[in-house]
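Just one chain is shown here, as structure tokens, and it is the form predicted alone.
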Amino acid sequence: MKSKSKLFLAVAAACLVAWAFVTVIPLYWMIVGSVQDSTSSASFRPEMFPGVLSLAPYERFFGKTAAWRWLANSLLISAVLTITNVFFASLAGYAFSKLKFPGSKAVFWLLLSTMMIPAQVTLIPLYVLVVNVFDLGDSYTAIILPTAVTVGNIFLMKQYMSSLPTSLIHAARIDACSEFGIFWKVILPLAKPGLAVLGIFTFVASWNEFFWPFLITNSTEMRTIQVGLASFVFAESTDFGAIMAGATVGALPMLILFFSLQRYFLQGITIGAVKG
């Protein structure tokens, strides 16, 4: 039995280096890509081990867009929709987890029903409320508000606050602390862990958000690198070299936070699957 265990342990560690390996080539040859000289950038196929090494994709790409401008919206709405997401996700989680009040199960069965909605039925009705209605088209409210807090987000917080004890809750009321008291000065220094897990996921997924930010915005001051990316296009040809040296500052970011923040990330697999 230990030698078929040891037999499979190595089989899975080879499937596991093949599979890692196949996944990491579409990095290596965007970062690739982004090094070349102009004749080699030029090709859709860069050589995957290049002799001469140059900076001219960069200088191309940060020469004709406005990627300055893109980065800086990209880092706005990303850190604007953490501070609201972990804010208002965890007054809510504390609120299901923690506090009875009437209609409080129907209230949050209500919310995780419209996690069951596809977000492209809701798409078209939301475009038509927020430019239509609102008048907010093409605007950093346009792109915010939507999303400043998600239902998946209050379930995660949720179910996290539902494994905090409540007997801290009991004595701080016994001291006459108030709700918000106990949420601000007991819940919230317990829940560091999980809203560490929420921050980064939120942030991370806004960074990389692109069909909404994409509809909702017209002039070029208002894009973000993901969508800036995709406008970066030429009448008469392509340069690849400059949208492979996009790609990379646009993912150079979340490679840092992931690499810095990985055992965040490992947490966020786990951080729902607790028993209230």
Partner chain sequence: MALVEFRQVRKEFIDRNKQPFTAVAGSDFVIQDKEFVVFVGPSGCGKTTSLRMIAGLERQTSGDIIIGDRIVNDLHPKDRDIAMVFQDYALYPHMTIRENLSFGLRNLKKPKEYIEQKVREASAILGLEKMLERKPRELSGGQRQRVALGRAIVRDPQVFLFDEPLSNLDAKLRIQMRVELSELHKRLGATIVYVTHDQVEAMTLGERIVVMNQGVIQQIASPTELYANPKNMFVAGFIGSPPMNFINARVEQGRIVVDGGSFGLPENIAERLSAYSGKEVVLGIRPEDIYGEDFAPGVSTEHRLQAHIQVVEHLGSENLIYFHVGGRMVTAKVHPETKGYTGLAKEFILDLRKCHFFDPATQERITGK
Contents of the next structure:
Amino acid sequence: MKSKSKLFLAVAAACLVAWAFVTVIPLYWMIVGSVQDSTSSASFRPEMFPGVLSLAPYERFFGKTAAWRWLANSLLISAVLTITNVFFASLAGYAFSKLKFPGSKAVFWLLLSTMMIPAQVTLIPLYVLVVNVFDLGDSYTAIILPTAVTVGNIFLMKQYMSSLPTSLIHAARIDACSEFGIFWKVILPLAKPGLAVLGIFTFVASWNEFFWPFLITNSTEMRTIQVGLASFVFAESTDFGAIMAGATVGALPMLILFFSLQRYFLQGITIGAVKG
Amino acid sequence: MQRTIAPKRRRAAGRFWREYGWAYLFILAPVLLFLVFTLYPVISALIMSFQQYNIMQSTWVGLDNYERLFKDDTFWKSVWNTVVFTVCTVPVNIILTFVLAHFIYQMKTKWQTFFKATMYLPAVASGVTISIVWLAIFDPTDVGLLNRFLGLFGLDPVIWLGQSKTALFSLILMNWLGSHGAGIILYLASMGGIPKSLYEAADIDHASGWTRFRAITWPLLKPTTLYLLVTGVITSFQVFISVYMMTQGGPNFATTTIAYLIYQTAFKFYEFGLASAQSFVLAFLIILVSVIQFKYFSSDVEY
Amino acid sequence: MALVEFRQVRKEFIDRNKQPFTAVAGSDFVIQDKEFVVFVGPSGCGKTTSLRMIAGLERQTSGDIIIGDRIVNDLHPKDRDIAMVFQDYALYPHMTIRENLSFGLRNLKKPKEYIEQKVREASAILGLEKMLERKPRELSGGQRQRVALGRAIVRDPQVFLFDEPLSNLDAKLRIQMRVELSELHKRLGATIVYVTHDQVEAMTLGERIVVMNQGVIQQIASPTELYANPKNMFVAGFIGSPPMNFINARVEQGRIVVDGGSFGLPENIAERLSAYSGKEVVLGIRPEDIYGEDFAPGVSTEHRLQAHIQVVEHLGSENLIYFHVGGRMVTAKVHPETKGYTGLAKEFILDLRKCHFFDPATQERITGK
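Alternative state: the form predicted together with its partner chain, after the form predicted alone:
Once more the chain from above appears, this time first in line as the rest of the complex follows.
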């Protein structure tokens, strides 16, 4: 093949290395910035390759904020959202893909059709509903409930489930399995790879979610790490080291998750996106 | 067949629930959540957009909100900013993504994985984190990485986010240099799905590299391109976090996007009615652009 | 007592284009206790739908289904006292073979010792004892097939339902399993309803065969009866390989005229065709009832047909000779000694005692009654 000449490959490799460098440099800068003590001297200038490392920025970040509480909030909320989304989205996805019932298509299309409506439209009534009508402002429930199971996830699970063999469901039905039993004992074990991907992406998305928790929380204790971090940046805009430490704290759990479950991340993106 | 025992005919309704009840139960939770947290809010927002909203007592004002926003320079400015941001980011990102994917495709599997992982990496960090880091990179003082980099070439420092000339461009630049990992992975998956025999046939026909691209690669990757285009436009029409974190829409509304304007109208000035009207204009724009893209882009692709 | 009966059973679907589609158009039949009945027909003929309706996986639009002495219309599959073997085996991939076999009994809350005993019995019958702790993916196709059978056997059902169980096996294994299935039927003494698209499988396994086409039952009969006396052109053409030849013919003054020859008819046949004098008919003759003139032992040689040979296939034990008669391709399955070359004009002898006549309009066999 023409395009595989050595020169082309060398140029391509060089471009890729350069771009990879550009892509990771902000994250590198963040981490490197977080371990240099910006308050050590008046003329502080963060270095790409610092000589002296210091954890003082982290001490200041955790000292000045309720960051541990925020991390705990984020962990709790993300964990709950992951469980509810995986469970309800797979259950509904299973029903939409494998069970026949009157209205299934109509309901599914109703759900799907609202996906194109931007979040900004529902935001205000949602806020009024949760804060004024349900009186749930500043609570975990308020943060979790609206996204306990999202239409996007149901759609992904429907796509995924439809590739599972229907004969297994029939076999299980003849094997005297209850309908929920079929889902729980036959479908879920089969769908594990899909559930893992869905779970991981939901967890990351929930951890990184900013706007809704930001809108719905008032007290410092109820903030998630992202919301807390944003408030910290506005309050302490001059403390470079502490800000970078905070950014690192907000991102590090996800970076660790990415490195330990890289395979799921890289393969999972293609699930349900485009066919063919 | 006298011995045949017919069980008591159950009522039709009973049979219906026995046959379908489970399925309805399985979709119950999502449907309830949908009704309460999506459908009701959409309808409610529509009503609000025709009201002077107040928790206690809303008054019906007809099209006043829409009239107000169409006469509002800030609104048009925000539409302009959003469109500029979208037009400058999405196509560039797609070309960038495609070229990177094309290059990666030539590499050995081990390196493919390495580049995929590296270029995806920033996507796992939150918008808040990324914004904070770029805030530091754009810093006009000595801390700012970008100015230090330009200094290497003897260029003067720039007040990236602080002046209306460069503020929106800064956000666009940050977007270009962000993660294109997801798109790269999608392109690579589609590239792997193109049958080798097509290229072999093209080689036999002495097709040039450009012809191969135009006749095989591009048409067969069109669904992926369309997907990236549509999702890219939808996402960038709603850009918010970087604006909120880095510029607060300023200076002088230079970076006020529609999403940010809606946030301000609703939660700074508590004009829920007006904000709802703005959000419906945004929704209309998004749906319009998506439909146009589907129409002019997807028609001739068949698998 | 486990007969299976259909009374005016219909099944209608709405297909993808929102058009109503009749999968089964009013079936009526009785499958006797301990009988091995095979449903056969081309894909989409309604045979699998019929089986699923017996299983309760699909509900009939109208009509009654009876298993044993109960109308089972409203019964859940688990209450119908049936077991099913699926085309793709449908083994639970995440369970061991033991768990696969016992899954149904465990769901039915049978006592532990009973389950263990049943699993032991079934695995002994099928030779699965050594692989009980393995997962399905570690097994070969034939072994998986056996597990699927075992899963049905442990249930001790009154009726076994088989949905094309051998179609995923290679040819050699399929023949072996065919023999085993026949033996199993004798051993279990249960009613078996078996669906296949393969007429050879149907002929070798079935005590009676139900031939279906486009949702309609064409004929229900024993294999020999079906072969010797097909009710219509569909059955005649479907059963037998190579299929029966159809030749356009005319009845004229007690003679039958075809392109390339005309024959005087034996009396019994002439009688049958009395109503068709001067009309078109379709002559159906099986390839093995056509002989070359040079090798026709024990056949009356008076019914001769002249034709140009198109192709000769040498299969070793026999030769297949193809030629055209009146625009239709005809196959003769002849003795390997029979001479014949492509392009050669040759005389063939038809054994008219074994041929059938069909009404070209109704496609029904002309019986003269």
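Treat the numbers as computed from the prediction; the structure is a model and nothing was measured. Positions refer to the first chain, counted from 1. Here, rigid core means the biggest group of C-alpha atoms that superpose within 1.5 Å across both forms.
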On a rigid core superposition, would L16 pass a 2 Å threshold for CA movement between these two forms?
yes
